[in-house]
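Let's start with one chain on its own, the form predicted alone, as structure tokens.
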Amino acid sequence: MEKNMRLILIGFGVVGQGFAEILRDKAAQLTQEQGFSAQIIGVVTASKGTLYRPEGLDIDALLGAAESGSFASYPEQKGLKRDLSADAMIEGRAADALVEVSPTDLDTAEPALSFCHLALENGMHLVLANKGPVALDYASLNAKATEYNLQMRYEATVMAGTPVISLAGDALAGCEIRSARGILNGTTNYILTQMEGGMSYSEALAQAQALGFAESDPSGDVEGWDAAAKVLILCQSLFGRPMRMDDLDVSGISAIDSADIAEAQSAGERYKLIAQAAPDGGEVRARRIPLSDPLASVGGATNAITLETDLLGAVTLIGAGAGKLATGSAILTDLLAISSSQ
């Protein structure tokens, strides 16, 4: 039988209309081999604008509207709403999901992270590419998730599409996962890989902004912000260790030069930034690793994660950090797991 998942979505930039891509592109596939669908009911943003229609919204129409810049120029349609709000969305309770896809802000996790709270509430299960809510308010939105019977997945948050934490909650789960060891920013891991073929840093962090790997400002991966939220998330979901970025040792490479990047290569080494997760805490910091390591192969914008584990001892994960597509796939996953769930 066909399972319809009706969903909210808070952001609509890179990755939520890489996620509306795929649903639009893989529609027959996915209810031929998944019994799947999935409408996209109501989109939130803070720059285009909101769109709200219980029986759906046209996808090829709201992408459109979306490269316009702005959703005015999506077509009516019997039902359309233009001007409700995201509280007022979610309160209708249409939806079965709330897809959180908005920009993450690492300090307060808002507005994002009350919309969470007010999904769960009313009775909306969560997939999230925000690393946000789940890096600072782990320990809550999963208590609640599962005082409502609701689920919170994020796969995204961390790799993008590439699975770590399905990895190691299913995959491994006969496993104790003793630490988690990675490369978990595309940005830093592109610069250091640049560097090493003789650029500068400032020549590497010009080139990965152009490329658009980097933002205008770069602080949030170079001094290794993003990847400590990527810890924390980690920490609480592997070892069910609540942790605030205050608990962190967090550094990122911005210090490191031309000349530190020769000596470790004349020392058989490689700079990577390294991020660190264990029951007893985490932390982000630039080091020397031997080509020997699986991390010290991973180069340009890629992400790797090395999970320590009991019975198999190193298991090594590399795979696309980032992209509107690789992210959008996480986003399915989760959504597929939730669907075959109930």
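Please supply the coordinates for the form predicted in complex with L-homoserine, as a counterpart to the form predicted alone shown previously.
Only a single chain is listed, so you will not see partners or other molecules.
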């Protein structure tokens, strides 16, 4: 039986557009092979405008309008509303899931957090790429999802579509995970890799922004806060431990210059922004690691994580950590998981 999911997207930047492209390009395959289809019925953005059509929005027209910078160029369609607020859309209860892909705010997680609570209260599943609500308010969102018999899924928040959340929660469900250590920020790993090739810090950061790896405010990446948010999410997800930013020791890569990189290289070492999570705490810190450390060979926007388990020992996962399709793919994976469990 075909299952059609109706979606409201909050945000339509790199990740939202990547997800929409995937949905368009894989529509026939998803229907044929998995009996899954999805329609985007609403999109809310801070800068491009708002579109809502319960019968479904046209993805090509949506992507074209986003590229033009404003939804004003989206063509007229029967039933189209251009000025509906996010609250009104959610309270209209026409959608099955809220897809939160707006920029991450690690101070308050707003306005995303309020939309997430409202969506659950109105019977919608939650799928997030936005790290803010998961990092800052996991416990109450999860409790509300359970209360309303709904799912909150957030694979995209850590290592983009590289499936560390489902690896830990499903494939390693019989293991105790004792700690995690890895490279969890694509932007900083890209910058460090490019600097080793001789590029300046600012040019490498500009490239990471142009490639869609960096946050809207890239200071969150380079100062370590993005990786720290992922540590908070892992502490919840792997160990069931709620932690706050204050509990973590966080620093980034902005103090590392070309001379530091060259000095490390001549000593047979490499700088990496290493994130660690354990049941009793976590940290994010730039470290000089020997080339023999497996993390030393992880370059560009690629991420890697090693989970220390009781039954299997170390399990390492390496894959894309940021980017349009790499992150959009996680949204699709989460929606497929929700759809197949209905």
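Residue numbers count along the first chain shown, from 1. Predicted model only: the values in this text are computed from it and were never measured. By rigid core we mean the largest C-alpha set that fits within 1.5 Å across both forms.
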Comparing between the two forms on the rigid core: C-alpha of residue 122 shifted by 2 Å or more? no
